[in-house]
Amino acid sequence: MSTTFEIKVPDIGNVHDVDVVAVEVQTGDVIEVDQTLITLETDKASMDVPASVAGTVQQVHLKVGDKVNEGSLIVTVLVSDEAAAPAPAAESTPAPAPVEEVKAVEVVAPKPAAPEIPPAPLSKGGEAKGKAHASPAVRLFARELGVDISQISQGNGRKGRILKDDVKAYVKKALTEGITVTGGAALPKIAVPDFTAFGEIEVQPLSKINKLTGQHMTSVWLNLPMVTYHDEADITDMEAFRVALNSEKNNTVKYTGLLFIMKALAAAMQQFPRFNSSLSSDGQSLIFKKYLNIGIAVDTPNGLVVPVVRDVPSKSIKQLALEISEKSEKARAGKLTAADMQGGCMSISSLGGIGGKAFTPIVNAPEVAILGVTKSSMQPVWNGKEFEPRLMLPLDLTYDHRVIDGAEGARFMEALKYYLGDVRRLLV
C-alpha cells in the first residue's frame, strides 16, 4: 500500500514572494529524506528546502522563476506505507532553519579559536566518507570564499549536514591557526626556514600590542576595499601662526602642527558626514555618528597604539595640546586603558617627525577613513606670476570604497586643504 504526501514550503521567516532559483527534482525521481527539492533566494539570503519524506515524485508543482510563500505546494510524493510507518510523527515534517542572511565572512581580530570541527564519520569499513554532505547553495558559498568543502569533515546541521556557519568557522580557524584554505582565496601559512643554518640569531617574542595590531590590520586588509588619495596642503601661513604662538611670553604649551590638523580634519568631517560613519555589520546600512572623536596613532616601545581624543570640535587648540601631551605620556608608559582607545570616528597617522613623502595608512575599522601625514618641505609654487617658496604638507587619505567613492574622497581632501591653508577659516 502507498499513500500520497504533499511537501510544502515550510516557515521561511517573515519574507514573502520568495524566488525559486533552482528545482532539483522531476516527476518520477526517487527521493530520500533531506534531499534538496528546491532552492529559494531573496535579495539577502538563499536556502534549500529538503524533502521531509522518502518516496517517488508524482508531480512537481513549481518551476524556476516562480514566487512562493510559506505553505506553497512543492511536490506530491508517493510514499509506501512500509517506508512511512517507522518515521516518528515529529520527524515527518521538519521545518528547516529560518533564512539566514548571506554575508561576506567578517574576519575580525581573533577571539577564542573556533571550536574544532568533528572528524569525518567513518563507514563500516573504518574509512572516512569522502563526500561532504552539503546543499548546492552552501557549496556555492564555499566556492565563493575559496574553500574546498571536502576539507570540512562534518557540519553542525541535521545528520552532519554542512551549513554556511560551518564554512565561516573554517575560514576563521584558517586565519587564526594558519590552515591553508584551498581554492581561489587561499590563506596559506608562510614557510619559515631554519635561520640558524645561515648564522647566529636572536628570538624576541612579539608584544601583545604587536600581536593584536597585526591581527586587526590583517582583518581590515582582507575585508575592506581601500583606496588611498595623495595630495599636498599649503601650510605656510599655519606654520607662521604656530611659531608665533610658541614664541609668546608666558606660553606654557607646546603647539604642534598636529593640533591644527585635528581641528581642520574635524571641520572637514562635519562638512562630509560619511567620513564620520561606519558600515553596519550586515553591510546594508550606514551608521552616522553625532559625536566626533579623533584617534591619534602613537609610537611606543611596545608598538603602535591609538588613543582617542573626544569632542574635538568643541575643544580649543590649547585644550587639545594638553590632552594630547597627557595621552601620549600614558601611551609610552603603557598606562592607557581600553576606554582611552575606544570610540574613535577617524584616525590620524603622522610620520612628520620622521620623514617621508607619502605612504598608505590602513583604515582603523570600523572607522571608514584614516589620514596619513608626512614631513612638510619648502617647494616652489607658481602663484600665477612667479614661483614663490611655500611650505607644503603631504597628506594621504585612505578610505573604505564601499562607503566613500573617489569623487567624495577628492572633495573631502580639498576641504581639508582649504582649512589648513588658512586656520582662521576654522573660526567661521
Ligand code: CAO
The other form holds:
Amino acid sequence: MSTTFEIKVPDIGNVHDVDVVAVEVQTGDVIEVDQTLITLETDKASMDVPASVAGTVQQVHLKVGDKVNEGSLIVTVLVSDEAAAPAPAAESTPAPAPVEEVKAVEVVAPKPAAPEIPPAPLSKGGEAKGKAHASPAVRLFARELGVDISQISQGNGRKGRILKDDVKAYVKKALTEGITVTGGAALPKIAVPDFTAFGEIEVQPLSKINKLTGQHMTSVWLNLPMVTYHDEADITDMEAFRVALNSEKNNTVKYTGLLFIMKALAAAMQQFPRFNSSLSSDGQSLIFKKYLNIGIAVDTPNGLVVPVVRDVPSKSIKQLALEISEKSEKARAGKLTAADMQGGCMSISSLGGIGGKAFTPIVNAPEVAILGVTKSSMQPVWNGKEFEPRLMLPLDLTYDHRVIDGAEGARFMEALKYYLGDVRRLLV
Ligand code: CAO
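Give me the form predicted in complex with oxidized coenzyme A now, not the form predicted alone.
Complete assembly follows, chain above in first position.
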C-alpha cells in the first residue's frame, strides 16, 4: 500500500513571495529524505527546501520563476506505507537552513547577464549537474570570477554543497599558486548571448593579425598602469614648410605631417631617455636603448600592424617619406616580415588622415610610451593682443606610469611641441 504526501514550503521566516530559482526534481523521480526539491532565493539569502519523506514524485506543483510563501505546495509524493511510517508529517518539515548569505548587491548586479544565466538549465543537466552541487547564486558568483565551478570538487556546505566561501578560497589558491582560472585570468567573463534571438547574424572568423593584436592589447591593458596626456602643438609653420616641399618643382615624394612628427619624437626621446627604455622582465631595472627605432601603426584590410623604422635620428625627412610609403604598401599587401615589425622603441598611431580630436592609444609594450595623433584644425589662439588663426595638431601621449611620472610626461610633451612649433630646431 502507498500513501500520498504533500510537501509544502515550510516556515521561511518573515518573507513573502520568494522566488523559486531552481526545481531539482521532476515527476517520476525517486527521492530520498533530505534531497533538495527546490531552491528559493531572496535578496538576502538562498535556501534549499529538502524532502521530508522518501518516495516517488507524483506531481511537481512549482516551476522556476514562481513566487512562494509558507505553505505553498511543492510536490506530491507517493510513499510506500513501510517507508511512510517513521516519516514526519509534511507540515512538520523543519525550516531549511540558509545555505549561504548572499548580499543584495551580488544578486542584483549581474542582472544584465540574465540571458547567460537561465535558471532552468542549471537544475536540469546544465553546466555541472552531477559534478558541482551549488546554488544558482553561487554558480553566478563563480562565473563572475571566471571560475569553472566543476573544478571545485567538494564544498563546505551541507552534503558537500559549494558555498561562496569555497569559490573565494579556490580563487585565492589559484592566485597564490600562480595557476590560471578557466584558461585565462581570474576575470569575470563577458556574457555573449545568442544574438539570433534578436535578428539575423553572420559570423566571420578573426584574421590572424586581429587575434594576435587582441591578445597583445589585452595583456598590455592588464599589465600596464597607463596614463594618457593630451595637448596640442602649433604646426602652422611646419605645415607651410610641408606644403612648400610638396609643391617644389621636380618633387617626387609625398611629405605628410607624420614624417616631421617622427623626427620631433626622436629628438624628444633623445632628450628624455626614459621614453627609450623598457622595464626588465622582473620589473627591477630599466633597460636604456642606445638605438632609436620608431614603430608606425598602419591600418590594413587584415588589421593593425606596426612596421618599425630604424635609426630615425640619422634619416632625412625624404628618406623617411620613402620608407614609410614602402613599408605601408608592404603592410597593406600583407608582405611585412617579422623582422620588419621588431625592435621598436616607441610607436606612433596617427589617425589624423581620418579625423578625431583625441583618443587614448594603448602602449605597444615592452615599449613604455606611444604617441597618438588626430586631425589638425585651425583654431583661434590668443597671442597676447588678439586671436590669431593657428593650425593646431592634437597629440595624445600614453605612457607606462611605472616608468614615467606625470611631470616627465608633461615635459616630454612640451619638448615635442617645441620641435613641432619650429622644425628648424631639429637641426640644432
Ligand atoms: N591632420 C590633418 N591631416 C592629416 C593628418 C593630421 N594629423 N595626418 C595626415 N593627414 C592628411 C595627409 O596630409 C594626407 O592628406 P592629402 O591626401 O591631402 O595629401 C591624408 O591625411 C592621408 O594621409 P596618409 O594617411 O596617407 O599619410 P600619413 O603619413 O599621415 O599616415 C599611415 C600614414 C600609414 C600612418 C596611415 O596611412 C595609417 O595607416 N593610419 C592609421 C593608423 C592606425 O590605424 N592607427 C590606429 C592604431 S590604434 O588602434
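These numbers were taken from a predicted model, which means no experiment stands behind them. Definition used throughout: the rigid core is the maximal C-alpha set that superposes within 1.5 Å between two forms. Positions refer to the first chain, counted from 1.
Relative to the superposed core, Asp34 shifts its CA atom by 2 Å or more between the two forms. Residue displacement note: His216 has its CA displaced by under 2 Å between the two forms (rigid core superposed). The rigid-core alignment places the CA of Lys63 2 Å or more apart between the two forms.
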